[in-house]
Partner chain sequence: MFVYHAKLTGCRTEVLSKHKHNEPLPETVLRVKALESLLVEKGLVDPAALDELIDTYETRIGPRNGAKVVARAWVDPAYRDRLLSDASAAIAEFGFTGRQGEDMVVVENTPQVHNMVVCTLCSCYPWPVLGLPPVWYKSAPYRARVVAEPRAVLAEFGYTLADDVEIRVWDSTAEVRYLVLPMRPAGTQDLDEELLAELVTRDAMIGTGLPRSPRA
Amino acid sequence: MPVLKAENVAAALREGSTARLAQDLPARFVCGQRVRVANINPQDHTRIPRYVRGHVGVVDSDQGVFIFPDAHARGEKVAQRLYSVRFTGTELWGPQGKADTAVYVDLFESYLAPQ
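Any chance of seeing just this one chain in the form predicted on its own?
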């Protein structure tokens, strides 16, 4: 992995970059499908917010293929689909949550299981 030197930071920020990959991986989930988020507590990096772990949501959209950040944190470049998943307030916070509240969280495919 290349090292970003201090003198190159301004140019790197100006140019930007993306974690999106031009790979065509088959989608495991479709819009409208109910999914359960993994309830894991790894020792290393994960992008699963704690408040959605173990909860059920609905796939709202398929965002495409990206570098999987959990593997990237270990120096690996792994491609994985990213989905936007919608959760209701009552699913996340129980009776004190509002049923008409929607929370959208972008979650990688390996975090999800069919419900």
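Now the other one: the form predicted in complex with the partner chain, given that the block above is the form predicted on its own.
Lone chain follows.
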């Protein structure tokens, strides 16, 4: 692995390294669709926060195709579509939640099932 030298820091930071992929994949979900988040509890990496597991939300936007981090953590580069999903406060927190608050969570396609 090449060592980052001081003179290359500015260029490396400016360029960055996107996890977005040019590859196109069919979209399984459309905006406005109700989806339920998988309730999985793997020992290794996932990007599903515990507080949305098993909960129902509405697809707010299609963010495009990215490297799927759960597989990437095992060294595999898999392309997957990412969505921003909206959850109401009452869906997530029950009577203690507020209907006038919502949380938007970026969730990969394989975390979601049609509801």
